[in-house]
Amino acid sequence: MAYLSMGEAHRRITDYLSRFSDAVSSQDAAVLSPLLAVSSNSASLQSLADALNVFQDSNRLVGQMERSSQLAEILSPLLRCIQSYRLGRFADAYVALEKAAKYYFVFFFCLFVSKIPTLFWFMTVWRWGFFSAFLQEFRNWETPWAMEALYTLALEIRLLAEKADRELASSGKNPEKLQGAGSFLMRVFGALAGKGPKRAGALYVACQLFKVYFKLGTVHLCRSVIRSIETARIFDFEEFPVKDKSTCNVNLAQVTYMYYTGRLEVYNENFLVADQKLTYALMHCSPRKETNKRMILKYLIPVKLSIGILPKQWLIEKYNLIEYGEVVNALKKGDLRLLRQALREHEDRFLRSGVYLVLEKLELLVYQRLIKKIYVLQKQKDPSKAHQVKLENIVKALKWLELDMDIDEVECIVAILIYKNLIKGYIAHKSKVVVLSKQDPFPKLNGKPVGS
């Protein structure tokens, strides 16, 4: 850092302190949301920083301000904050946010909601600890100004949190302020969730929601986020205002919402369900965000396999999905050998996904394919006994294969794929006879999951 004079530190200082209360006063949330970009390493924040390493008393600079009564209690900590992060110490940044981030939601309460008569009153009930009250009041507040300002907050309450965590854990101590933001969170959603220009901002919450509880593997705790949002009706995506959406002209809190929830889908195996909205997260993500269609296609290509759909090679290069390359290539053939060794190879990174159970099932249309290549075989040397596929055929294909299987585990496999409609027959026990439906004998699945 070069040298700060005292006097520079002091102009930087009182300069963000005059921007925040200017960008209060004229409702300016365009200017007041970079004012709380902690992590976000701009220029003006990082020299901010800076000053505050040199003048060390901003806090009698905070009780100068013209409004110092109003808003010291957000200011001083978030200072506290900026230094911190700039520091390295991001646990000391995050106590020090979530404290400026509470004070602030309680300050617009107090600004907007007439029956609060004084800053005492205001005070005396914040240090008693009902910040449940202000919360629940929080419902009836109309102006929606400050919502950009509260997306900043939210974000950064979870980044904060999660950088805190790494701090933590390396040094031998307790994770725990990821599981805090979640819970912080959590409040100031359900302050959100109900009718009027706040139901966009709940939306947002929830979407930061659903990354911490995915990140502490917690995803049954989305289930009560998505019954408030869902089960109550209480979004409309295409009433969300025009000035929240994306260059798509989507909100991109809504793909968030979606690519999520489609996620807890595949989770669950409904893959009909995930199929519908990780598509609808793809086809409305900003065709600029390649790095979120990555993302989406990571669960959405497995959900397509697994109802017969195959993507594209050119799909799969574009994104750099090779690890799905001989998966689809395997399915193609009809190759067991393959998509194991492609199982085997990416073990790792499926199981992070959480999607190996899902293409692990998979196995069944291989062996569809397969035999539906030794049919089409016989058909062309003799298309009169083409739906008759002996077990043996099948065994001695599996061995070429290099996969030693006996006739009876054979048997097995299609009985279960006859089961499971991925064939018309039925099989000669006695002749040990695959005797396909002369119609359809190898119906596609339609939309229908492989293991259905």
Given for the second form:
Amino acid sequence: MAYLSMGEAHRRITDYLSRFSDAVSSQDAAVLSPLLAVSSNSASLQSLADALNVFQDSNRLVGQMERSSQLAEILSPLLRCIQSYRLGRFADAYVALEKAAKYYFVFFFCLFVSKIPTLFWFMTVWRWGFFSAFLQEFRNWETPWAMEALYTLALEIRLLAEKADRELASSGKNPEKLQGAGSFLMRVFGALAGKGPKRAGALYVACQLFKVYFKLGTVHLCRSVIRSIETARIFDFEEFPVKDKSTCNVNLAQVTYMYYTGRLEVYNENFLVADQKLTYALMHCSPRKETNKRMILKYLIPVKLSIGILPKQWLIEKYNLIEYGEVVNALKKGDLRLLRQALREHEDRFLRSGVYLVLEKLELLVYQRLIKKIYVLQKQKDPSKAHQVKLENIVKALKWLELDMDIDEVECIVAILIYKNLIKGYIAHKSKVVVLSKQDPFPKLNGKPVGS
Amino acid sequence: MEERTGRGRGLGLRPARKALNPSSSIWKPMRSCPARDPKQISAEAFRERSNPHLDDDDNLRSPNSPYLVGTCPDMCPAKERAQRERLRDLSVFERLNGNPARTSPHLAVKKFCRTISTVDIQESDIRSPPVLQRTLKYLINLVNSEEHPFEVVHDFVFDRTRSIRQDLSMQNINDDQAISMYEEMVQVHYNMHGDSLSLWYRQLSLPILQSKKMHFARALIRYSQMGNYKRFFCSLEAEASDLQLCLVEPFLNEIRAQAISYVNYSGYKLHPYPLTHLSKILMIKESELEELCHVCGLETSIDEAGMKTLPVKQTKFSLPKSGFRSYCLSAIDDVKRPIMCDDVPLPLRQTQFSLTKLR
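Now that you have shown the form predicted on its own, what about the form predicted in complex with the partner chain?
Okay, now the whole complex, with that chain kicking things off.
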């Protein structure tokens, strides 16, 4: 590393502080956000961090500059965060960031919180003059400029917490920063999810919360977030045009929101709703984001299969979702052995993503297909007798697939298929024959999930 | 024709909170189970568990030493109790007389901890299997008591049962005791909010999910959810241990009733279904099967040869609102398995049913 003089270090720090204060006073989110994006490893933040390491007493500098001193509660911990991050001390970086974020949030948003104690606290912390100026500005709040910086902060909180936990865990300590980030973001969310223009921010923070909860495995905590979003009716999701650049952030938040809530619906086996949400996410996903599309399809495909819709082969290949390839083949051919093989081969992946049970349930559709094939073959040989299928023939067909099922079990399966309207007909128990309806003996699912 | 709920068929899927009887009272070792049985875990599974790896969601799995044997005698190690008292990090359920800074060995339950390293972990911090049983029983009782709002209880029990699973996995316990505890925890989850099985599977490690016993449990769940009563009962007869039979017992009648409704719906009017045949498949005495049909609102009949039958395509099938009484599990060969329900108090009795489509 090139030698860095005290003078140069001083310059870099004061430069950053000026830019930050200018951005705040001119309400310039585009300038402010990159100054907060600690984990972005931008060249300017790295050079700032180097300067902080040389010039150890940055707090004094913050206090010295008039405009930045008013933002000292935010800037001092923020500088500490940037410095720790560069040194690879992620737990320290997270703690500092949470402090800076807290003050940022309180500073810019507590004006909307009608909780009196917070206001009092706020007033005791800051000089009255600056506070009232800001109060004035925010009353006339037209564009939520500070919201964009909030997005950046919320993201950074989560990213730093994840890094901090990894650091803690690998040194044998208790990784509790991500959980802390969850609590922090939940408080932020709570303050945003109300009335007023900051509702858009609530959606974004909700998405960060989903990511945190999924990672922590405490997925059930998503429920209260979803309830708030739905009762506050934050969006009419149709309202926002897809290709509008100014709503780009909003759009991404919508897609992310539908993706996570769609996943939850898959886990709860509400396939019709899951289909709606995941399809929405897919359709509104930016065309450039191929990885996002893949993530959505990973859950959408099993859902579609459950309602009897098969993806085309090119889709599976394009998004590299080959694990579903064999499942689709099994459904097309009525090959139960193939389905079971596919489930075995990718068991870990399917269990981990939570779609295993969904795919398992497709067995009934495979049975239906198999019996239909037998029916079709019989029809070719002798159309007049085709509608009577001997159970014994189904046993033989399964044996040919190396599956050992006795006639009682076949009768049981056929009874289930009839009950669930996958086969129209009846079983003549004494003759061990299933008599198929002459009209549409194998009804399509028509968008209703199998087993409903 | 009533709407079928999206979940709640087959084993143990219940919508709302129901009273549970903690089943640990029935836990008597039916045969001696060593605390650790290395043979039950394949070498590969063991290797997998010793090497921490990252899954899709970056959950680090704990490596574990095969020699870690927990000695903690309380639901929460003393060290953690003291620390949490100091930090005032006590849940409402753990506070002594409502004091946020005081707890007791009878109230404090060990928290879930996402650490991966066993370097700093002492055996006195890990609870032994009997203590884990006792802890689970305590948590189940908590679920039953209606004192506190649902959300609060849920979060607490969710976290603390996770900690039980962690202690089990750190001691590498995969035997019957552990499996039965997992099964009970599944019950707790279902009864609390019908939470999805998928979510639960996501959290279990692959060796656990692929263990012989868990494999069997998963298979049973699969058969019952699909309604494949034939394979369900065949598997029970072929593979289930006495303990597993006890755990499964409350669900058997629901599966039998479902089978009756399938047979009734899909049959041919001129071929009434022979009860002898069906009773063998459903592992129930013929007389009791007849009773079960009646309880479900269906009539039975007798054919020319004097054999009992179920006339099909009846329209009055319905699940009884007050539940089924317990029927004894009857094997084809009665000598093979003694009838158990009289000897052993029955766990997890249900008082309501998941809705099934009625025809």
